[in-house]
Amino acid sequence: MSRTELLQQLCAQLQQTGMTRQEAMAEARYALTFILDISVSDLLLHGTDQVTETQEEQLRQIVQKRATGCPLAYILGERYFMGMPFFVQPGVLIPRQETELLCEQAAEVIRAQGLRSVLDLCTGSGCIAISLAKLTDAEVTALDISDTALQTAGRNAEALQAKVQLLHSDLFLNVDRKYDMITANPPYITAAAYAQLEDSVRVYEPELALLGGDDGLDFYRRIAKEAPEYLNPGGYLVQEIGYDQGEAVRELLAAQGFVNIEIRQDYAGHDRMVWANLPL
């Protein structure tokens, strides 16, 4: 069977699923240039090259445990994030593309500010420390309450050659030192919308780094209390929100005295971030 002919088969078993079928297609895609070990442009360029049986058979495996509601990041271990290869598994989050903005917008400020260190609360796989790692200068650790998660977060650092040190903490209660900026993705989903969450997500994915209370805004509250003790007078806090909590969040920054607070919005025009400063 050509790669082609592979890939609309794949596609269409996956539809079968519910998914969409640009979902599908997507998903088909990974699989096979994950297993064929090939670029997409090579898939494409060369769509009529034969694919082996055992490639095949390792491909409809894949499928079938793609239909049980597994994520495909767990099956193949894998999710890109900024372009590199973050390896994953069943107790961390599944990096997510809309997080990529926010390692974007960070980097740029850490290089343009000359900002010298960064902590990156809640970890999980390590691809927003990993990312400004290796796209910065800064000083990074990384910290998260899971052990799962530092160990994944260790092999990404080792694997992408990037300087992190790691940190098993829950939240600031190991942290020691002041950091120029604080990033985090903490868990903000509510009580009400994580019962109604895929099972893709709510079955195969950590409760531990998507729960955040009943309203979603335990770890915001934390963060907002505890941060301006770990942070150098003028530093930034830059956490990722869920699309409606943006004015929470800002109400609870403005409560502990942060300034230049902004909602940001990611590619979608969602709100996303909210970036803050503690003053000078």
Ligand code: GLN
Given for the second form:
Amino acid sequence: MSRTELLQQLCAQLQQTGMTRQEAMAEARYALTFILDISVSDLLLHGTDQVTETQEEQLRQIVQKRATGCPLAYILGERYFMGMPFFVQPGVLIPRQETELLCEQAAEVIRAQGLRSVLDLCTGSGCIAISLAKLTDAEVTALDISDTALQTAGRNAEALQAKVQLLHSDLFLNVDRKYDMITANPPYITAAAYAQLEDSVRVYEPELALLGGDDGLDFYRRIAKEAPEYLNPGGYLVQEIGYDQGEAVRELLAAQGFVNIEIRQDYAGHDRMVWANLPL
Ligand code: GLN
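Having seen the form predicted on its own, I'd like the form predicted in complex with this ligand now, please.
Time for the whole complex; same chain goes first.
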């Protein structure tokens, strides 16, 4: 069978599981290029090349597993973020595209202001910490409460040749120095929203990385209170938030003396980040 024929078949099978044609095509293409170890342009340019029976069988099994609801990233053990392949496994949140802008903007500020040190809280796969280590000269430390997360982040840092120091810690518990910037994509889903999450997220992705307490703000409360002790004067606090949490997080930060508090949007136009500084 040719690459293109198999792509169409896989796409049709995925669509039957309830995906839109666009989603199904994106996933079928990802799986096919992953198994064939080729680029998307190679797939488009050489669509008539034949696939082996083993490859065909591997892809059918992937689609079968996908039909049970397991996210493709866990099946393949990979998700691209900031143009880099990150290893992911159950127990670690799959990097989201909406987090890329945070990395881009944070890297820009680190470079422009010559910031020397960054601490990434709730690092998970390490996607923020590793991106910042690759894009800047800052010294980056990544921490998490989960051993699976730290093991995943360590494996990613090594594979992507990023210099990142790992720390096992419940937020700042084991942190003993100050940083120029603190980044965080903490769990921020409310208890009510968590119950409503689609199965592929709620059943397969770690509750520990998603659930932010009853009102989704538990981590922002703790971070706003504790971060000042771990930031240098004028230091930056950059957090990802849920689309409706901007004002609540702004208030928490203002109450702890943060300045320049700014809610920023993602590419889709939703509130997605809160930036703030410690006063100089
Ligand atoms: N953006 C994720 C989601 O909507 C949530 C990530 C988080 O809680 N930090 O599934």
